[in-house]
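Starting off, we have a lone chain in the form predicted on its own, written out as structure tokens.
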Amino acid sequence: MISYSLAGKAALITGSSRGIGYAIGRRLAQAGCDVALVGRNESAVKAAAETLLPLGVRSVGLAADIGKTAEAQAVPRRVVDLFGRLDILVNNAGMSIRTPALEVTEDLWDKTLDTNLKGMFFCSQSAASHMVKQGVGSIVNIGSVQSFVAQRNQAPYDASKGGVVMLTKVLATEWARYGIRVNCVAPGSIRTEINRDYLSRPENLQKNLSMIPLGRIGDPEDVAGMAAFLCTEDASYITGATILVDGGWTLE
């Protein structure tokens, strides 16, 4: 049940036609905001944005690879000409590929950082740019519980996502005086298509769940209800911080 209303509000989700992202679309588009779904794929997130359509808000589905700088740069500036403002971004694309330290090569090294920590700065740099001139924002960032617990054969990922917690308390710091705030939100094992095959094998489930004390792997939802949490007026004191959505995992 949503308890608030962000009507009025439109709002830009990177890497949202599945998972995490859509799931936070959707929870913002349920509480009356306007949303531009980003996805690499054209026709994946298109159709993502047309199942928002039947909650009563403006939803359209974008093109773009938050890895390639340009791209990252320009996706708001589309969703202000669509919508006229913009008042939350949620950096949620990311990619891993799970490879030995020994065997990364400069180029997946590059791939990974410029999706997961690049192109979230660009991105964000260009959001805050139409922030500023309304003197408000909200901006959510995902990280991972892996910006806090190093993985074997994670390095380019867990690098990056570090890079997330340091990045946000910067931007925090930075753009407070515009009314911007900067936020980010971990989570720890979630059931989503990316790490589907890893949790479809009985060791890895069992592995994950040994390491959550609440013994159950998350949904997109239980990410989705923090991030928008953020965005509303409730979280207006909140800038700059790091929320675990972990079930636990970083406790001992």
Ligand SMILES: NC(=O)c1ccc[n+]([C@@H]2O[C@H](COP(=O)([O-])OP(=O)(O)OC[C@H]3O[C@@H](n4cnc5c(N)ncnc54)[C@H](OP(=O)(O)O)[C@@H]3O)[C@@H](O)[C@H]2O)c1
Given for the second form:
Amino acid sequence: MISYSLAGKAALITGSSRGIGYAIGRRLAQAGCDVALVGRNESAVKAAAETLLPLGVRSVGLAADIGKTAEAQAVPRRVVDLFGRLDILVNNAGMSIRTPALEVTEDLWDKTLDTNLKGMFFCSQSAASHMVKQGVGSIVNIGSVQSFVAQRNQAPYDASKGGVVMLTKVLATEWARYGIRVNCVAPGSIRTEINRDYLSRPENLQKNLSMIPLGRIGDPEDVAGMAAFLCTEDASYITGATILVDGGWTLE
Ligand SMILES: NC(=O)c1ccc[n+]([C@@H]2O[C@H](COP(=O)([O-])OP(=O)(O)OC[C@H]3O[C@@H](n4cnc5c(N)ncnc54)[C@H](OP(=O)(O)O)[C@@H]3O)[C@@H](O)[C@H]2O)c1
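Following the display of the form predicted on its own, present the structure of the form predicted in complex with the ligand.
The next block holds the full complex; its first chain is the one shown before.
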């Protein structure tokens, strides 16, 4: 049960045909917000958007690859064309391919950084150009515990997620004067497609569980609640912050 309303607002959530992004889209729609979901697979993202229509909001699925700068820049404009405004951007699209650092190719480095960090910047820049005109806006970037804690075989991913925290801070400082707040949610181990193979191995599951004081792997909804809260009036004095949603992973 949520107590706030985002009725009349419009949100763009990247990487939202499934997993954490979809859960965030659903939580925002439950609060009355119109939502635009984004993914590379057009039929999947359109199907995901349709499932939110019964909540009584406008919900559209847009195909775009956030790792391609022109597409990352275009999606906020498409949302403004569709909904007439853009109040909320959740930069959630991300990828991770576990590879020992000695074997990381330039292609893997570029794909990871282009999706997780460069796309986040250019999508934010494009969205902010509309939010500046409105005089208000909220941007939420999805980081990771790996913004703070290194994991082996994840050099490009960890570098990108470290960058997400600093990008959040610099955009928050620059755009506060326009009424735009920029925050980051850093999830711990959340059960989604991105880590399905990894967590399917009992030794990996046990390793992760042993790091989590709350004793369970997280659900996408655990992250969605915090991301949505940061877009509400209750969070109007919060900017530049990174909130860990990790069951205590980073405490010890
Ligand atoms: N799950 C975790 O444990 C965890 C922990 C910390 C942080 N995170 C972060 O949370 C975010 C979401 O992860 P998830 O676990 O929900 O992953 P997921 O289940 O694999 O979902 C990823 C979503 O992003 C879309 N996507 C991927 N690359 C994209 C691109 N280049 N352009 C547009 N859409 C793209 C995918 O759809 P298409 O494939 O159709 O494009 C899908 O909808 C990521 O930034 C991830 O790093 C996850």
